[in-house]
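Only one chain is given next, in structure tokens, and it is the form predicted on its own.
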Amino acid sequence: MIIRPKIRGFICITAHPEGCRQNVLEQINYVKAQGKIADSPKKVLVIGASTGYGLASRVVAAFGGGADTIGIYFERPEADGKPASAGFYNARALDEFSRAEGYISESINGDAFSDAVKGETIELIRKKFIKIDCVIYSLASPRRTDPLSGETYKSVLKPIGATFSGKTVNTDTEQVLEISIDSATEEEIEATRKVMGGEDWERWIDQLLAADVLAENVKTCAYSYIGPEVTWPIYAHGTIGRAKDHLEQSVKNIQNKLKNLQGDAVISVNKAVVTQASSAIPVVPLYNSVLFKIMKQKGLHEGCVEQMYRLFASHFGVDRDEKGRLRLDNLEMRDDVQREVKAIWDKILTENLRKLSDFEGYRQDFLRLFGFGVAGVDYGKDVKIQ
């Protein structure tokens, strides 16, 4: 079949296997060109590993640090003549390329929130890895079933305390719009915390510790985002921000639990990039379009793999703030960058969208998430789907 992009709102419901494979290869080639990372972790577990920062973490760990890796994700395989999800193709390609160079590369496709997948992962570690010396938590999901209560929680993207009004862009019509989002209820705030807070990260560490599969000096890192003031009502001060507050409490608990192993737990606040998760957040696609234009002009722009190479090459030690968080967003948050973002934000309209922002670059990055618009791929070629 010929696979074309079919976009519905903030998601593309098709994915191109060869485009995804080539996209992974480009990330691998970037990492190889940067050179090997000395003293990098050698047995790495990535929870949420099929797209975005999680996928880039596996690429950097393997091809930058020479690590054997396990990736946990929940993706749709090919079925009934329909393409798989992009994350499925990404993970398959990474396993292929990693094994070809002699690395152990294993993937588990299932619900990372479940104790069943945690147990399966532990058995795989015992069988092929013995001990894990790095655990990356990069899970992004709209819902979570609590393994203790059996209750399913759904996260929401809402402000807290007041209705939010602000600018966003409709990525289908290229219209800059004013939107209004009602304040979250207490139940919605709590549900978002249950899904996107640190509860599951801590449960993973508890079970890995109990199974004695964490190595001495183990590092664990969860990814987060803060962003500028223009995004705060819907992000840092909204339901997601409340969940991130819980994540910061969880990291302290995990640090205490890893003391006997001389291990460390940290949160990395990363730069704004185009991911499936970020594309769903109101305001963020428009902010990214403006930000990318400015950062590219200044030679500061980074995508997921560039950020993750910087993280691993620094041995998880770059620019810690007063809360002990790693600040990979330091270039995004530079005063000159944010000053120019605000100047554009105040005057951006549908009519000047492409002139004042890098909306085309944003769209290209979005399509690449699903394997489209990748150089060297023949999109007119018939693709065999199971």
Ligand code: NAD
Contents of the next structure:
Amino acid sequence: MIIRPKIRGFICITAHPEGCRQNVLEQINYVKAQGKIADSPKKVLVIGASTGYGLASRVVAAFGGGADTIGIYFERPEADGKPASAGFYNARALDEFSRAEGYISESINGDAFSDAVKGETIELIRKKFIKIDCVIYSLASPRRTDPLSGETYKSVLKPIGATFSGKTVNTDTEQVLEISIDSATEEEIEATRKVMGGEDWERWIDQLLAADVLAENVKTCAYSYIGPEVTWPIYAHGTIGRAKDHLEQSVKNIQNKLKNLQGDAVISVNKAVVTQASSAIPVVPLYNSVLFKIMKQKGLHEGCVEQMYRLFASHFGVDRDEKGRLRLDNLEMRDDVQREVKAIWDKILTENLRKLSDFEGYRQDFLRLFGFGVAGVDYGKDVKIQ
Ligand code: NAD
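Having gone through the form predicted on its own, I am curious about the other one (the form predicted together with the named molecule); can you provide its structure?
Up next: the whole complex, starting with the chain shown before.
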């Protein structure tokens, strides 16, 4: 079949296998061009490994650090003549490329929040890895079933305490609009914490420790975001920000648990990039379009793989802030960058969207997430789908 993009709001329901494979290859080639990272972890588990920051972490761990990797993700395979989700194709390609260069590369497609997948992962580690020395936690999910209570929680992207009104862009119609989002209820705040907070990260570490599959000096890292004031009501001060506070608070508990292994836990505050998760957050696609324009003009632009290369090359030590967090968002948050973003933000309208922002770059990045618009791919060629 010929696969074309079918966009529904902030998601594309089709994905192109060859385009996804090519995207992964480009990330690998970027990492190879940067050179090998000395003393990098050698047995790496990435939870949330099929797209965005998790995929890039796995690429860097393997091709920059020379690691054997396990990737956990939740993706739709091909079925009934319909293409798989992009993450499925990405992970398949990464396994293929990694194995071709002699690395162990194993993937588990299932619900990382479940104890069943945690157990399956432990079995796999025992069989093929013995112990792991790095755990990357990069899940972004709209829901989680708590394995203890069996209850399913749904996360929401809402402000807390007051209705939020602000600018956003409708990426289909290219209209800059004022939106208004009601503040979250206590129940919604708690549900978002249950999904995107630190509970599951800690549960992973507990179970890996209990199974004795973590090596001496093990490192674990989870990702967070802060961003500028225009996004605070909906991000840092909203339900997702509250969940990230909880994620950050889990670091202390995890550090204590890893003491006997001389291990470490850390949060990396990453830069805003285009991923499936970030495309779903109101305001963020417009902010990214403006940010990318400024960062590209200044030669500072980075995507997932550039950020993750910096993370691994710094041995998880770059620019720690007063709260002990790594600050890979240091270039995004530079005063001159944010001053220029703010000046554009105040002026941006539907009529000047393409002139004042890099909306075109944003759109291209969005399509590329699903394997479309990738150079060298023949989109007119028939693709075999199961
Ligand atoms: P993404 O949507 O690209 O990736 C999410 C990953 O989680 C995918 O691999 C998906 O398969 C996996 N996943 C989701 N539910 C799962 C489940 N139940 N079981 C197993 N796997 C599951 O997201 P992303 O933007 O790369 O986000 C990853 C982390 O980085 C998040 O913590 C996010 O908050 C953080 N972050 C993102 C940005 C950004 O701009 N995108 C910036 C800073 C920090």
